[in-house]
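Heads up, the chain below is alone and in the form predicted on its own; it's given as structure tokens.
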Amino acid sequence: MNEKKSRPIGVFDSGLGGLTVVKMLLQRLPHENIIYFGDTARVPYGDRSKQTIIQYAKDDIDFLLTHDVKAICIACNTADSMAKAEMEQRYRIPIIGVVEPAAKMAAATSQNRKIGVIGTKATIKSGAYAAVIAREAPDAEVISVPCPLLCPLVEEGRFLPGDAVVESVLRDYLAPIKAAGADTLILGCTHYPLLYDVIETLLPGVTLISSGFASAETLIRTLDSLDLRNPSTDPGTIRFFVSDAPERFAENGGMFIGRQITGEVNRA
């Protein structure tokens, strides 16, 4: 049984953003082993068709299963919102996303029942966050805003307070959320935690919900319910795989995971 429990958790994303979820997993589940796959050859997923994203998600999970993972975290809001239901039907393995945990947390957190959501075009178009919030809090108003410029800005390192470009873009995107008086905002893309400080400045008093934190908590409950938590007291290992440009991933991944990536990044 311990051999099964020591198997790794598989995490995938279209590229770098899912490392913010891994960062939370490392904090909350320090003894778990992790296999991370970034589909950097096909990034971004946010402007792809639903059928294409479903195929990409299948490919990503098939790769992770070659490493005998015990659970999978879809650390990509676009893939989660458009492909998770089909993946759960296809595979007999626990699959945790980022959308439902964050939406549930936002529904439980909001006091005035006005909840903002920012994400990629595909995530917002899917209506996945709004659907979960409607189920959890039928009286809530959801203000959803697609933010296609944010991921490229973050990957170029434009996410710090005082950066006039990112502040201007965010001010424009956040205007309808601010005008609606939302008291809670879901950061509906795994790139967006890097923008936390800037968003917090532009929306004072608004509670920001990170999908990475919410999904980590859900994964903990899932592992415990299935008795799959690794009993080891040693620090867990993490292995990185990408479909293209491992050097760039290693160079830029540190700002997402919060520490330098010193181990080998393998090309899948």
Given for the second form:
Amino acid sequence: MNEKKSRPIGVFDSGLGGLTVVKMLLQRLPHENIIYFGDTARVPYGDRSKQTIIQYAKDDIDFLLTHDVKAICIACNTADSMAKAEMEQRYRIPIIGVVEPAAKMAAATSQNRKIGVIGTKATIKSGAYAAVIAREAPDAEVISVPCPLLCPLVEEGRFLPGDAVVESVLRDYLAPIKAAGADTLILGCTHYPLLYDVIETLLPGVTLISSGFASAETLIRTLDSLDLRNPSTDPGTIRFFVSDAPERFAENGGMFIGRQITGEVNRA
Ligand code: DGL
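Next up, the form predicted together with ligand DGL, please; the one we just looked at was the form predicted on its own.
The complete assembly is shown below, putting the previous chain first.
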């Protein structure tokens, strides 16, 4: 039975962004083993059609299943919002996403019932955040803004306060959220936690909700309810797989996960 519990958790994203979710998992579930897959050959997912994103999510999960994972964490808002329902129908393994946990947290947090959501074009187009918030807080107004320029900027390391380019792009994207007076903003893309400090300076007093935190809490509850927590007291292991350019992933991943990427990054 312990063998079953010590199997890894499979985590995937289109590339580096999901590492911000892994950062939270390492903090909250330090004894779990993790297999991470970044689909770096096909990033970005955010500009693609629903049909393509569903196919990619299926490929990503099929790869993780070859590593005998016990649960899947979709650490990509785009894949979660476009493909989760299909994946839940297709697979019997527990699948935890990022959208529902963050949307629920926002609905529970907002006092003035005005909630901003930023994400990729596909995530915003899916309406997934607005749908969960409408269910959880029917009186809330949701201001959703697609932000296609943010992922490339973050991947290029342009995310620090004082960077005129990222500040100017963000000022433009955040204007409708500021104008509406939202008191809560969902960072609906796993790349965006790196923009936390800049967004905080542009929207002082607004509560920022990242995907990873709420998702880690949901994963804990799911593992507990299925009695699947790893009983080991040793630090968990983490193995990285990518579909392209392992060196680039190893080099840039550190800023997403908050520590150097040590160990091998394998080509899937
Ligand atoms: N990190 C992905 C997300 O959370 C976005 C990156 C992409 O467009 O592939 O939506």
